[in-house]
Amino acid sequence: MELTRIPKRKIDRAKIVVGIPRAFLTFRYQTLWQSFFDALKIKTVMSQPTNLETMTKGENKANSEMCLAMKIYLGHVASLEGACDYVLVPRIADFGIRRVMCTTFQALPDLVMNIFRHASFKVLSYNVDSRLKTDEKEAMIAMAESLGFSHSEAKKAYKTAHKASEDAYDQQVEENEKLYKQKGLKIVVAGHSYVTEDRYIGKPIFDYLKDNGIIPIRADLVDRKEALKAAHKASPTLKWELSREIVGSLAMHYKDIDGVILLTVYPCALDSMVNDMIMRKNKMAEIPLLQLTLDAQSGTAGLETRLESFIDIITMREEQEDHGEE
């Protein structure tokens, strides 16, 4: 399969512009890409933080069947156009056995260069897939070359840029894991990186948290390994990655929590049968749980209200303990 539209003709390297939709993956690898782009000395362009704008341009090019995420996806990508020669959409379909990603994300370039076959600029992808045993070091390594850098600056690259994202998301969980020891309610809000960082519909559910007194954590800033062996005890058949790390983080998690939101987008089939399960036979059960499921709907009074009465149940809930009630 082809992934890229490179020409073979030899590229100025000095002069490419790699565009990054602010969205998706860009949440759990923009200081991987970053950095690695960096070190190639290969300027980058990102599209601006989510707003209604994106979402309508996004709803133009997405069908009706698009789950939220990809609308806004398709939305940020729209809006790179004529600010980039290329717009980076890697292939990322798993990392091993039982160890998949979303079909939406080993299908993307392919989408994306239908949905833009006559945009101006061109994909530029990389390709992870056990079955082809193509990891992410050779993944990045081969489209680097495929822009004209040799083997040796692009294994540096990666080797830079692979340490600097450690390091950042070593970074991130730290402060994460503060949060659970702080002294105050907390909830822990279960969604994917691309939801809960996302400026327009995660940000403000965070803010509102905030603004009301409760500590919110996000589950899926966690130690992945150690999540992913408590993901197996909860449901040894569960594959999805994403939803493997969230899991085991709410399992991990859940006796220094007040209450969990699970987080997701409409119609995502994956979060539909993920937060099912954990309603059904995680721990968590015994923890006031809220399933929120949003959609592209601008209003937030809906949500507010649904908050709101969360946060209530919660505190009635801690007032009842410190009483001594049942």
Second form
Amino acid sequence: MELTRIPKRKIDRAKIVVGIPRAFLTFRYQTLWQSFFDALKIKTVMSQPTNLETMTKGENKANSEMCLAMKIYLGHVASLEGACDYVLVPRIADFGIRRVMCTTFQALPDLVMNIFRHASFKVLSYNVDSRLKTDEKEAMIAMAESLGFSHSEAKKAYKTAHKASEDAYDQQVEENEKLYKQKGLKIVVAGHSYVTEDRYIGKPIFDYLKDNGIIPIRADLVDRKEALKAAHKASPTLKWELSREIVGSLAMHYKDIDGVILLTVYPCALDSMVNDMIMRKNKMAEIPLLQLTLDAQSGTAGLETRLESFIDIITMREEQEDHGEE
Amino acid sequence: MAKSEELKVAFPMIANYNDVVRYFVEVGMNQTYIRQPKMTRRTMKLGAKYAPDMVCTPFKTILGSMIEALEAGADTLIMVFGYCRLGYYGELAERILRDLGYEFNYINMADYTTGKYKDYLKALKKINPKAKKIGMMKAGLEALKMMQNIDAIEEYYYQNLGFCEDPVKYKSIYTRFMHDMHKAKNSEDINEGYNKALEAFQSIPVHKGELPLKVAVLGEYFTVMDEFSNFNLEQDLAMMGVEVHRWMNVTHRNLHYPGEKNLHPRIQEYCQYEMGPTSSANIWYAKECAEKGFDGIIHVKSAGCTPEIDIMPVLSRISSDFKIPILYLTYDAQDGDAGFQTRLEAFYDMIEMRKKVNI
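Please supply the corresponding structure for the form predicted together with its partner chain (the preceding block corresponds to the form predicted alone).
Shown next: the complete complex, the earlier chain at its head.
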């Protein structure tokens, strides 16, 4: 199997099926990708939400030292086998100085190509890399062209998709911001969208918090421009785009919240350093903070105990403060 | 050139390169350089105690050696940056040290990554604002020369040590050379030390036979170069009677790097893109050595080094395509070296037997 560099020719579009693994950056770019392929009238298929089977498949494909999110991702890719002609695996390296992604997202297409070299699908990729001066727009247009679409068709599709994805995200952020204003105990869950949104590993935590009368809020849904600025103030050399959004989001909302859960997967390269920095800087803000690390082995019992005691701490603090005011 | 303000400058321990920094600070910047003691288990323990648990191991050793530098009397620390987590080492290490109550000047090169090279000059100005550009340039070039010499001597040493008549003398020449670099005050000293070492090496007969065992050592930038971090891997391997080849050093990776543009055409069947800061180089070198008929490859990395973990599937493919054995070694803060020794011996036995069978 090889990465697609198909010579320019018309392909029977009705027949192409592009698979999208429901993991990693899919949660960030879902609308963009979906509407891009829709506009080009390419059929897409998305893998089912993570379940035990995805996890097992992924663990079998992955190197044991890879992070849990990567194992899940590879499980999703594996489950697309036989269901599509291409699997979309973009390479997203960076968006400029101090706006880089985890190196895993640089390696992803080649990694998938090597691990799944005997599979029936091909890897469809686009390359976002500031050192090569290719931004998302150009890269996605080039990808469509490699599939046989004309430049203008591709450009139009990107325009539609970009607009749709911006609108969808703005709305998500707007709804998320409302949560900060609600009455009640509010806990911000700070984690990458592929952790917080994952049905199998992230969602149960949100459900548990809700069941216990807490309003859980996602840190990663935030006005990205503002968050990048706030993060630069909080930590000048922090260079990972995803971490900067989260750190910035926390800095912007500290005053509105009652607790923070740093939700991370084992062993996340970014979080291993950034969460330590957050905890060190948090000493001044003195907001109760819980670090939760998810790994492939963990059952839910241990997590629930820790969440339960964390909620107790926050509730007690709240009661004490109310007392003080009286 | 006047010392504007007396600083005692230190740099974290990185392989054998500290004297390169020392030379530049002393000769180019006219400031005092403080050299912390060589790294020991204490360095590692100190680092592991204060660093976050899941961070890659080099952060822990670097943090430990920064603490030891401050204990040795340094008041100014210089820190480098890189494309992976190394880019954030500087800021987090500073935060941790300040939280521990240390007071010091800090020059974090990551603060000056703006995309313009001239901004790095601003960082140097902080060490000595009165330092002349010309003097800095001259000392800089001489320091680079020293670095290349160190890399060349290391390369020569590990490729021949296993086959020379007097390994003890060989080792002492190597140590002597490092000592000479430690004492070097000008470019004559640098050249003389190098020539002396090379001559001394060549005076000792080497018997390699027709087909010596050849092993390529590659992997993560810091751990593969730093003998403390990899438990003297190359020394042990060479002493078993192996020609040890390592491409990864600062000369090759930073000074004369062929670039992805030149490396990628040679590894097209394995990867299309750059997979991480040292990935292309490692994949290329693994393939190159496999093609040249090396007997084995050892892949070295610290625990949790994401870019190196990500190329392991590619290396495994090279291993099966070229029928070359690869030993994967992962180093973390808790390890003793006994386990590594056993694995290394087993690996050696295996490649030696393969060689006999194949001949």
